[in-house]
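Take a look at this single chain, the form predicted on its own, given in structure tokens.
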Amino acid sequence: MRAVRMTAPGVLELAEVPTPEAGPGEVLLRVGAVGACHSDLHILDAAAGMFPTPMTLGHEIAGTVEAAGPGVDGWSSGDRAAVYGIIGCGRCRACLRGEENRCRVTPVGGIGLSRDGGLAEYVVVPASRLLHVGDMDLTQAAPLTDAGLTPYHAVELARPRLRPGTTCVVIGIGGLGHMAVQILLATTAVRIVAVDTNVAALDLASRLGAHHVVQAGPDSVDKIRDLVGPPPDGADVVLDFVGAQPTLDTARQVVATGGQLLLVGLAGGTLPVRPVADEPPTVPLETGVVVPFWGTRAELQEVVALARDGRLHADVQTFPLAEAPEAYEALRRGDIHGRAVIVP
């Protein structure tokens, strides 16, 4: 079969590899669609030894069951499924609570992160990782597993502060951010302020229902402050889907006292936290800071339910498998609006 493999740090190659076989408790999935994520770029850019090579990338996967291995119940050939990519230890306190994204034993990893992923014609996954998606378009189902799940999990973490009439600032209207706008609209009654450098991304946010849009730049903090009021007031919640220094600086300057910052993006910025009494604090008093990671299987089931009900739709650009390297380069350049989805 064909697969797109990371053969060395920074190197993606289309290769012919043997079709895998499902072992006990596993399912062979014929891949229908795979989302291209910024996390994949971080894997490609990581130092040698941080991730296994060669490895097939791709952790946002949806497909059709080709064959079930020994001991698998509930899945038959032809069933359509989305893949929950995290594989925890299954034994620690977090995993036993269903919070495998907080596993205390297994380092961050999973399908497409520490074992072969979905940028291939077939992939083998534990049957426990699959969720039924019915007749949903697989190019829509695949992004739900990260681009939908991660912002949903972040919103769940902030839900106590997302009361009716409050304000949420969403920074970065890309693959995750444009899903966050829809999740907020579908599950809360908050006012949404969307922030991005790209006018097309802001147009997308407006079409999806954001109440206000602000183009990021030297005066973006002032523009957001015009909407949320002066300190100590401000945004009740800020979701930063970029994580670069300019976005973190914006986030901490517009959040309200007692608000919450959720830092989802991994662009390498630094949030200064320094308790002081003789100058403005680097982060407002009583402000919570959370770094969300992916989400739980139960949350993914809820994300799928939102999509099947028509309340969540990924804006996708599709690429054939052979053009996966080009899709990642477009993602790196910032040329993807919404989510890039690769179709084997």
Contents of the next structure:
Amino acid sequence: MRAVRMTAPGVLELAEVPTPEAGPGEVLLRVGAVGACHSDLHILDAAAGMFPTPMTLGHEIAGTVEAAGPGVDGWSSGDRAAVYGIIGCGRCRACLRGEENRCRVTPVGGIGLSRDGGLAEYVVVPASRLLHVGDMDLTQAAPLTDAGLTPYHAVELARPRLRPGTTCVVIGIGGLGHMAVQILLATTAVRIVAVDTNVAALDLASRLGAHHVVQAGPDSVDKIRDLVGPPPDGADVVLDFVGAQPTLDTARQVVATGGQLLLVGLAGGTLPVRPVADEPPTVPLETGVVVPFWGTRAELQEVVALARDGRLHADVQTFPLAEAPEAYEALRRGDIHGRAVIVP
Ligand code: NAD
Ligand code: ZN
Ligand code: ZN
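I've shown you the form predicted on its own. Could you give me the structure of the form predicted together with nicotinamide-adenine-dinucleotide (NAD)?
First the chain shown before, then all remaining chains and molecules of the complex.
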């Protein structure tokens, strides 16, 4: 079969590889769609040894069951499924609570992270990772598994502060951010301020229903403060889907006293947190800082339910498998709006 593999750090190649076989408890899935996540660019950019090579990338997968391995119950050929990408140890205190995204043994274990992913014609996954999606378009189902799930989980973590009448600043309206805007609209009554450098991303945010849009630049903080109020007031919640130094610096200067910062993006910035009384604080008093990771299987089921009810829709640009490397280059240049989805 054909697969798009990271063969060495920074190198992504279309290759011919043997079609894998499902072992005990696993299924062979014919990949219907796989999202191109910005994290794949971080994986490609990571130092040698951080991720296995060669490895087929792709951790945002939906497909059709081709064959079930020995001992698999409840899944048979032709079933359509979304893939929950995390594979926790299943035994630690977090996994036992269903919080595999907090596994204490294999913290970033998963499909397309520590074993072959879905940028291929077929992928083998543990049957326990599959969720039924019925007749949903698979190019819609795939982005739910990360671009939908990760913001949903972040919103869950922030939910106690997302009361009616509060304000949430969403920074980075790309694959994750455009789903975040919809999730906030579907599950809260907050006022949404969408922030991005890219005008097309802001247009998408407006079309989706964001209440205010702000083009990021040197004056981001002033423009956002005009909308959310100056310190000690500010945004009750800031979701940063970029995580670069300018966005983290903006986030900490617009969050309200007692607010919450959720740092989802992995662009390499640092948030200074300095509890002192005799210098200007780096973050307001009582600020909560959370570094969310992906989400739980139960949350993915809720995300799928939102989509099936018509409340969550990925804005997708599709590419054939052979053009996956070009899709990632477009993502790196900022030329993808919503989510790039590869259809093998
Ligand atoms: P994306 O490329 O689709 O979207 C990023 C958006 O941020 C784009 O619209 C871009 O224009 C905007 N942007 C870039 N720099 C900006 C700046 N300085 N100010 C404002 N906006 C800016 O990326 P994505 O796939 O949505 O992923 C977003 C980030 O989240 C990535 O770093 C990714 O690795 C990370 N991620 C984290 C998790 C997790 O569990 N923590 C899960 C998935 C993705
Ligand atoms: Zn991802
Ligand atoms: Zn575990």
